[in-house]
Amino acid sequence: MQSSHLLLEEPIRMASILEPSKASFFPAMTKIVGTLGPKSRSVEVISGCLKAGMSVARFDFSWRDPEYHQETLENLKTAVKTTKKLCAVMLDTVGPELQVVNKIEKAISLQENGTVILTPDEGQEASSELLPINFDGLSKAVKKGDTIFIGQYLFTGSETTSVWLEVSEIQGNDVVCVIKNSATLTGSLFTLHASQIRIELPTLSDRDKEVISSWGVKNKIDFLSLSYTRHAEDVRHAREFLSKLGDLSQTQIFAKIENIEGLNHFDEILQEADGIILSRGNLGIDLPPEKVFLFQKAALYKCNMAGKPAVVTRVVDSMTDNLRPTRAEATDVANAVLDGSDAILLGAETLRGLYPVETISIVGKICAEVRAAIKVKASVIICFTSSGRAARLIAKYRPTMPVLSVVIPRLKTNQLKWSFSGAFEARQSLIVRGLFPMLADPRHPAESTNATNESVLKVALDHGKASGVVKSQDRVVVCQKVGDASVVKIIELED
């Protein structure tokens, strides 16, 4: 039976292995989303995150509020203009996320075999004793011998950082609890999740709608990230929402999946979602560690064959304090590549992490580095697009070479004023594996026959052959429409 997975080149020549890599423009397939925040958000570390290999930008407003991601935003802006690196924008809701309430900031130490309560009354102050929670219906959700994880920017798996508490007596709208290692909470935001157990909040909070109808329209984000669908109707809701706000109509609604709910319905969600973000940090609480990679290969593949853009949170943890990864996680990078996702999420590792700019370089250089090692060959599909959406189809069978999506503006009117669309269809094509757009200049035709008239497809195969994609003799595939014909062509570069 012929498999429909990418297969290494075997045997791969050791020699090969020890060979420097070399620099390109596609540095790899698969792309890579950052994470802003206080270690991530000035002008000089964004502008080395997308030298790096960064092509989306994720906001995450679980913490902090909207003023302080908009000063992180024209920071990005900023080094957008000073790197001539495009950057897509992804905004990530809270959602039903609970939260325990640490106002002082001060460090919590929690003792093995010791108890805890967990109190919906805000107006205590978080201690070793008693954690204050943004939810007052925890005592009626969860019941004794229920399991519940607390972190800082969800449960990091390190016993040291994380507490694993186990229910043991409801009173009233406390929940008393055992705690089950010992730990140290530090910081301002503990996220708590209960296994398995379902919470009475809605996926879209009046909070979440709040800042997108404010700094989401604001700022035309690219993308909303869907913080703990569960069903497909969160994402038909979402949708509805958006398609009220003007220009947000356009944006893209990836559905995170964070728990059993959003497993179970996990093929209605992807019909009605435009990608998925596969959340492995609460995947690995509601599931065993052994189950989850199953997952993944099983909604990678379906997301392949969907042709919707898959992302995979959580693959180097360890860089968050160290400058380098463990051999097991560059192994899970180059796996998650291998298995077909189309980017590769950083959270805390970028956010709040040490190194920012040498995580993203070295996720990107281990996903480079897996398309080294399979059948390349050297050239390009150039594909014509006005939507993006015929580039994306190309790039839902996973070529083996990159396609360049040349997006052609289009010329729309509301009546008082003429605008160019094309923006946010090139920047959307920047979570989508193999894919890598280019605005064109609409003064340009598409092709010309006048030599003294510069063509968008000679700009495009100038600009493929400036970054070495494609060289004499090689040849190109060009897919364009003319009128209401598709039309497909094989052009041979001349020396």
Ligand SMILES: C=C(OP(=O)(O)O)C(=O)O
Second form
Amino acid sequence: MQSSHLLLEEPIRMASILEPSKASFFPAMTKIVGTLGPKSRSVEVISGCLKAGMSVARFDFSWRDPEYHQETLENLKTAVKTTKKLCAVMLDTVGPELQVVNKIEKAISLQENGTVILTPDEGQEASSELLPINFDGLSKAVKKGDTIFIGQYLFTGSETTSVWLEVSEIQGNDVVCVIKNSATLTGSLFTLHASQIRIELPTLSDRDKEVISSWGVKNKIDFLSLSYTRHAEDVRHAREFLSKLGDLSQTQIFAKIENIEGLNHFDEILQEADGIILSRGNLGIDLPPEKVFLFQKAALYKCNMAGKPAVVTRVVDSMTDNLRPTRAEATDVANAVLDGSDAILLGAETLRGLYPVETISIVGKICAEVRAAIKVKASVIICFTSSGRAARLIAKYRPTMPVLSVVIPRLKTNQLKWSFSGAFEARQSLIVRGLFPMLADPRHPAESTNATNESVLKVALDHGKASGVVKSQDRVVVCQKVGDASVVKIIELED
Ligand SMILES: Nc1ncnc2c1ncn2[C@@H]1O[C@H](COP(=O)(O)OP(=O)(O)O)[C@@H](O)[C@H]1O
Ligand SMILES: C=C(OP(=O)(O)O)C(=O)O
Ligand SMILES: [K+]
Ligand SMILES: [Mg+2]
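Okay, that one was the form predicted alone. Can I see the form predicted in complex with the named molecule too?
Time for the whole complex; same chain goes first.
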């Protein structure tokens, strides 16, 4: 398989570009992960996000406490019920993230060519001259000439609220820096990124472990987004930790590649992880800007080959404050789709941005337009699955049509009680490009006889029609087991 198969296959007629898009006929195959926060936590806004196409909600524990995120999650549950749109839950860890300690949350102005000192003395008050940070090893990690960025939580690296520093001197535990651009740091949390520097802190921090074993277990999280994954060992360690937490043994681990160390160990990380997040926010300032696209293309190709979902972040930063993306951003979204990404992750845009619903809607429209431009030769593939494997395998080959994965629950026992499998498997498809899950009624007999298959298929077709993926007279490919044989059949629908 070549990732170039997603390139537009034929020259496009200029006039066709102006034809109105038939959105309902071309559902976006690419999924949208939205980070929920102050501007996107009411039932009303979350409902808008779900209707606009968000299928995974990210809860970023770099910020706020479990009670805050629980309130948001309860609102998400209400929104899922009222909109009847499925949504998976992703817990994002803090990991070895460095933060400026600014207890009174005041704005701090920094002047170009001035100096500022970074100190581990957290008792000091943050000011234009002195910034306390949550890590006492920085002075040992950096040297004169190194680059450090500080900005508002989820900063883009190009706005006037983030600053670029150059290390000029080490004084004991303090790091003296020259300010390279004038900036006013605002917001309740400033994060710090030391470019190409290894931070000697664990990838899964004690606080992360606490949050996962309380909030994570309570809410049966579908995905763990493992911030700053640097080695395969990080993923193995997280997996081992999850395996002891009941239902969380089914949680998928998405390794966030956010720095050069993660990039250097990409292949081994990909082998261990269930999926990859290309965290272009941090990576974009760890790598020289001219190299970012190369990493994106290479990493997405490898994920596609491995059949593991890949998520791309930071696509429409400017929509944090604006109703329209820049031309470069709009094109960037389309290129992320053409490069083979499964999902787009929105950060600042939905968390603290002024237009969360509009952002999801525009990103969804761009993704759908790319899909419409790729020649569609059939309408839908319906795949029966229990473990989810068969459906994921089909999606790996990036068919141009959606794959309706009909998850057939199986009765299982842990020797204490009986329960049905299937819910995790269905929700975890919500991040995979082109997979649209549906959970079949567990009352259907588990054996795959002809009669059972027919009745489940009818329900699947009705579901497909209701969601706009299937229309009358469509041709549908069905993959299922009849007895012991795997069967692929093509059916033509009537009016
Ligand atoms: N309950 C089912 N009824 C009919 N066909 C099924 C069912 N579960 C899986 N299949 C089909 O069996 C084959 C193997 O699917 P896979 O998802 O890998 O298996 P499983 O989920 O049973 O481990 C595929 O052709 C899939 O479409
Ligand atoms: C998504 C990213 O990280 P964060 O968790 O800080 O938003 C990123 O760096 O692109
Ligand atoms: K985080
Ligand atoms: Mg990041």
